[in-house]
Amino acid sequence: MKKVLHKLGKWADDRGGFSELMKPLKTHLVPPGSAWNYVWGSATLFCLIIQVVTGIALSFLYQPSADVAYTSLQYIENQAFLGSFIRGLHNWGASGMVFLMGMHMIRVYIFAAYKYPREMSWITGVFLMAITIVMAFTGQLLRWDNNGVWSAVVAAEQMGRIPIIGDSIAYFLLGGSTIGGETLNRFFAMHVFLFPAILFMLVGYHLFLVFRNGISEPPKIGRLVDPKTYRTWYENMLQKKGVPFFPDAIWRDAVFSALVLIILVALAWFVGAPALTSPPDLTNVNADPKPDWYFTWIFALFALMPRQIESYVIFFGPLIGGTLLFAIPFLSNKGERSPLRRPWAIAGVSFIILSICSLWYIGIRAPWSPHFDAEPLSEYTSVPQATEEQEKGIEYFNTVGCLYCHKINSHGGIRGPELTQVQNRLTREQIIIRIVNGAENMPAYGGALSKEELSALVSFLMAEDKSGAKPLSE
């Protein structure tokens, strides 16, 4: 039986090829000392894997029609077998390949193995950051609920700063001139078929490169990169001190693959995908629309600059910062590679980490938006000895909308500044002024309040002591 089995193989190989198909990896010599920082992209690669087989499975459940996507989604969620899990996992797996690509990217800027002669792998890997992103983008849209269809008109509004054809674009995105029954299939052919198919060419391009031009050498003070003879020394380095590929190498790389595997399981398993909110429907419009969590920053931008210039910034922003990316390798091709003799280089990459991070930051509090929830003021606040003038403050306070910027104690809103001891900072006639005329980020009142509505509001504010507890007696 052995005997027949190993027959088998042997012809097997013999006419397909096996171990010759396989050999490449084998022989495919790479520099030593190529460590830990060496698996970020298998891992993204990784990544992509588990996003395609994952994504496999949910196209198996989904229904990618606007009508009944959103039911499809519940179903998976609640009643098909590992449904949410598997949702759970495309979910994670995207938030993972995001990561592990920005990973990637800032270990081969750090260590500037896009230098010589590996500048077509990071034009390349640009190309694949962006479809990434739109891969991220598309497929938060496909979780049609009422936050997935305004994430759509977002990315129209977007596309509409564009000069000229802005228009056009933001039409042909959304597949017509408004949101309708055709704008989530066009979302699901390019997330599904138009965007993998180019991805797919990609990454094999983007593959085949590291193996034509051999993976960087772990980088050497002093070190430096001279076109002219640097295949050369590779070629020599490699024959006298490479290491083959597989096994030397590859175990890294299955190793890191696994625990990401295993953090990515744990995360689908135990946090699973975003919530569905409520059901798609562009006539409810107690929505409030948030992006996942990478474009969270993007999200705070759009509500932190300076509104002159933000069409400018949301064209130019990627335009120059893409020319930028694709710029980096003809702007310094050769010379070093250690981090340590291009603090310019540190220091750019910490600067966009920590604006980023920042930014993130804010955007997860988001001050800037109303708190519409807020919980109204007379359930936790009272003014001692109130006049019934005051009272009447504490109500409007409520019901004219200054709760949902303005905390008072605990509760309202952080847009403008918390008014619980505004007594202390402005008189009465400031108070007025600024309330009836408002301030760039505060409407003007004046038209909408009365003369004792404002009165009543004031004296409330001026009030010493806004601390004092509901009474219970009532």
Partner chain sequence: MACNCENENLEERLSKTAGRRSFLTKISVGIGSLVGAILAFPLITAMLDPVTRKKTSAWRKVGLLDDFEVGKTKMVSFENPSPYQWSGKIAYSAAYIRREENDKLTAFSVNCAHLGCPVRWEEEAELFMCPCHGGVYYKDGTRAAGPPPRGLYTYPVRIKNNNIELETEALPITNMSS
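The form predicted alone is what I want next, because the block you gave corresponds to the form predicted together with its partner chain; please supply it.
So it's only the chain below, everything else dropped.
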């Protein structure tokens, strides 16, 4: 049997040249000391493979039609064999790819691996990051629920404010002047065909550059990059000290990718993909679209900035940011690579990370948005021994919309002031004036509440004990 298998393997290799495919991995040398901080790129590629596999699996059941897309996703989530798990793995694989690509670019920048002769590697990496972000955005609409559709509407509105070309971009994104079936078809085509094709070509060229120019050696203080002598020095260093990529270096990539897979599988199995909201309804003005976590900081940035400068930021922000990223290897393609001699690089990366994390935290809290899913109050979570009038006030607080913007104890929104101890700040008459006449970002409720309803609501707000502690049972 062994002889037969050996002959078959030898025949297949002779005709197919499979050993030749592995030859570059076996003969490709990498610098010594290429440790664990070099695994981010391979892990990002591994996440891309996960996305391809799970995306193909989902495409067997997903129907890109406005009439049945939501129903097909419900079938995938609730009835198809392993459908919920595959959808979750595809969702978390996208998150993993965005995160790992960000870490990979940070590592390249901190170690100045973009310097000669790897400028094109950096440029293709910037393109890959942009395409990955676009892929993540187009995938969000394919959920075809209120959250995904309204996220696309908000994005199109923002794009439409770009001077001169904004309307054309918005029209192209939506496939018309309004969102509909054409929008879904357009996003599906971009997500499944157009951008993956561009992504695969860029990945192939990026890998070619890795084999052509080699991976950068670990930086060392005082070892400068000189374009006139670097290639000769690098080749001599590899011949003397280089180690084969396979198997001496690839095992770290394999171990880290396996760890990434375990984490993604655990997240897909125990957390799953974002729950589908209600079917898309463009007449639902109370929709509160929430972008995926990697877009939340952008969402927060535009929510916080003055509206009059948004159009300029939308246009000039990506333009300036992209120009700076592309210019980095040309502004500094030689000289020192050690981060210890480039403290401004560490400071810049630290500032960007802190800014994004801060905006992400604010975006998660979303203090500018009503919380329509806030848990309703009861006498047990607000006034433990409420009177009959205060109980009615609690009910009105829940039903007329106060709960969405104001918090009492741990319940409610945070757009408006917390009202747990409002009786210590305002008098009864002041509270009535605020409710009747409204205030900044607060509508006037004078015409919406009867005298009895207003009295009950104020009686509840003026209650001395709003600790939320349950009364002791007798």
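Given the structure is predicted, the values throughout are model-derived calculations rather than measurements. Positions refer to the first chain, counted from 1.
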Comparing the forms between these two forms, with one rigid segment turning on another, which of 407, 448, 66, 368 falls at the hinge?
368
